[in-house]
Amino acid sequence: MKLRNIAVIYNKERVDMLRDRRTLFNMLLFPLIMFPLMTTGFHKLEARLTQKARQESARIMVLGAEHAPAVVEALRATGKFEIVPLAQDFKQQINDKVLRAAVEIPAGFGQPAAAADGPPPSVKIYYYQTELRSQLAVSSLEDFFGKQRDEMAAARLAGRGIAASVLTPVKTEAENVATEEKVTGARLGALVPYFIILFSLMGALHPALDLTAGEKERGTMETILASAVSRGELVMGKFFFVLTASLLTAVISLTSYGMTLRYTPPRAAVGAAGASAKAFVASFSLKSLAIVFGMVLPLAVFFSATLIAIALIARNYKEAQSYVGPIMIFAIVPAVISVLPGIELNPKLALIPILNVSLVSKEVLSGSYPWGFIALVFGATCFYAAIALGIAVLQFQREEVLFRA
């Protein structure tokens, strides 16, 4: 097997592929624009919709308003709520999104402080879980009644000559001692390997199909086989180009993702209780990124060789697409499993393809370097990649596969 012949095949495929607009879009343009559009565009749209929902007056219904008319007037005075007349079907109205929430005020809520001994009254809030405007209404109602609770407690204590500070005898303070790299790794450590795996597969997909099934469909496979290069040199030249496309797409995608994270302005994320989360900036070290790239390299070899071996069976490009569909699921499912909470690297999981790379990369990006697992995962992935590459080479030796009509 001559390296010169492999290089000739590689350069031939490179020139042909770079003339294909679909390849350029999949390898270069799509990875560059996807993350800015998905991250910045989605965040801006989410922030705009959330801000619009916050500015709207929430339609609510008050059950038992006669028990605390002053509280009802205070609710109306906030300007955040539109109180509608009482109706029996308030739950259905919430489900139909006519109402955002309903508040049930029990009897005895408005009793004077001196007579309010015994179990405290319970205010019940009815709402539509997962519906944004209903959750915002609940958040505002909880804030309102939280202030009412504090004022009532302070009034009762004052009536008995007790300072309000007696309610908070102890304060707790939490201080984060984890490094920024570990915090970032815990948050993004599972997402980054997922994107690497996904885009390394996507980068290899189109070239692998075009250089095998596409060649057969165009009728140029016979011409290439009649050249002076051996079949082993032919498959290696094609394989190295598919591998280059896979790695290039992954690197461009990660670069785009990193730059998007770095320059995206902080935003507030609103949850069911109105809690906000601060944005963070990725601070992965060059050492961790280099190790992750080294772990992904044999995985990209595995993807490229597997796609070539499978696509070569097909008669044409369309048939090859149907064959590689399950490969996408095979690759994505283990990567998604690694994102689930409670899934941690162990000797058994270290032998499962794709999942092992995703889990060990998550550990590395969080600042932990389990060298034993790193070596085990790297060795196992290299073994699987060698098997896939061997199968791809054997496929090019089979006449019934190359000339399947």
The other form holds:
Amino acid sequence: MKLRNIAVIYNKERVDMLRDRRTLFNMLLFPLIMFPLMTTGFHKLEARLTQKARQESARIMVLGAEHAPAVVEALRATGKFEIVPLAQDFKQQINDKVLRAAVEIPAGFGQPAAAADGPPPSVKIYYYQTELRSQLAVSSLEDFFGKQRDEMAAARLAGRGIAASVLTPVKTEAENVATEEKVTGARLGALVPYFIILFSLMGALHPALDLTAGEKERGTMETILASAVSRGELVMGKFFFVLTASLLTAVISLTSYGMTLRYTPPRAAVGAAGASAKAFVASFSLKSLAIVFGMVLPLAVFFSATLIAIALIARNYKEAQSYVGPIMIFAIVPAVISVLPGIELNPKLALIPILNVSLVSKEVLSGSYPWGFIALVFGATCFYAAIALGIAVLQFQREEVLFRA
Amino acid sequence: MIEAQGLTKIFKDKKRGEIRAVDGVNFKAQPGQIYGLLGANGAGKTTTLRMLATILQPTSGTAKVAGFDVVDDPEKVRSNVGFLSTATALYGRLTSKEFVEYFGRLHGMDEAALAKRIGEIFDRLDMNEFRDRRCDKLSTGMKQKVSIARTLVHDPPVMIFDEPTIGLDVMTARVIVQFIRECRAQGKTVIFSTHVMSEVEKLCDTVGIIHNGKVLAEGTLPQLRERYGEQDMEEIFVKVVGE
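Next block: the form predicted in complex with its partner chain, after the form predicted on its own:
Zooming out: every chain and molecule, the one shown earlier first.
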């Protein structure tokens, strides 16, 4: 194998692929704009929904309002509810989603201790299960009546000269002792490996297919096979370009993700973790990033070689896409699993490709460095990468693959 | 010089079992001569030529091309061969010049020699007008010229043409035919396959008629005419294949 020939192939594939708009979009543009767009999109959507929810009060109906006019008045005073006049078809209205809920106040509600020994009067709430806004109305109503209940209980106890605190003999209190870095790291750090893995796969995808099946489809495979280059040199040149695309896409997407978290207002960042996103990005040490990229390197080799080996079997680009579909699932599922709570790195999981890199990266980004696992995962990933690359090289020696009719 | 000895290729097909696409083919093609491989579709022409160009490996037998063995020394063989077929397409996103340069570099040429050679070829084939145009923007005739330039860039002593004129219009086909004659004039060993009888009559010094993977008859045109008592190539072909 001549290094010069590999370099000639690599350079030609680079020029060729960079003139392809799809490459530019998948490799550079998409990873660059995805996170800012997603974040601002999320921000806008969230703002709009909150505003809408605030403006809208829940339409409810009160049955038996005459039993507790003061309570109904208090209900109205919360501003959360729009109380509509009584109608007999309230159940139908709830079903038609005209009405969010109805509440039935029983006779004798709120009467001073008189009936205190009998069964307590129960407030009935009618609602539409699975309808989100109906359930929201229910929880608001339950909140409201919960407070009413507490006030009544306190009032009754006071009437008998007992302090309300007797009802809570013990209090529990939870205090978080994990460092800020670990908390945010665990939350956002779980996503980072997922993004890196996803994007290193995505970056490799188009070039891997285009330089194998695409080449067959356009009839240039025979041209290149008839040149002086050896098949080993050919596959290595192609492989190195696919690898470059994969790593470049991963780096661009990660940079874009980091920048987005850093430079958007905290409210915009995803969910509750958003507030500490800046602290999280700042907490990324060069050391942890270097380790994560050290892990991603053999993984990107694994992806690139696997995609080449499989796509080469296909006769054209479309066919190749259908072959690599399952690969995408196989790659994404372990990455998703690693984000699930309660999955911890252990010697067995450290041998499962993709999942191991995802898990160990999560650890590293949240500030702990389990060196034994880091070495194990790196070694295992290198091993799988070497096998995949070996298969890709062998595929290029197989006539039934290259000239599949 | 090309010398095939018992060249055989067996494909394994799941449905049809073993297919002997080329079955013990022997022939010799001399420098400064054109050897024509005449046969119907599926006769084994393409497979034979692909083995000579080392794109496929023979199942058994071998061939010597420009002094190198196709089995033992495939890379040396490819360095000494220019291979052209209708299946050898261009990289559409490269310009004509980049495309020819690419193959020159793969043949190990240094940049100075490459630049000089490309200048010569582009002048000779009248290609300067579209040297910086992308290959996917070229007409069929221009594309053929670029392909010819590719096969010539490393100045190989042996030229292999696999049905080079198939699907081309008259004018473009003429460019190819003219080019094949020039190769002979320069003393190159030329082998080409076709199923067009008139091309054989126009071009070939020696003809091999291939059918079901076997060379059934071989000789110069006058020899074949005498042996089969026919003047017309088509009649000779039918007699050979029908036997």
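What we label the rigid core is the largest C-alpha set whose atoms superpose within 1.5 Å from one form to the other. Quick caveat, the model's predicted, so the values are computed rather than measured. Numbering follows the first chain given and starts at 1.
The two forms, fitted on the rigid core, differ between these two forms by 2 Å or more at the CA of residue 137.
Comparing the forms between these two forms on their rigid core, the Cα displacement of residue 68 reaches 2 Å or more.
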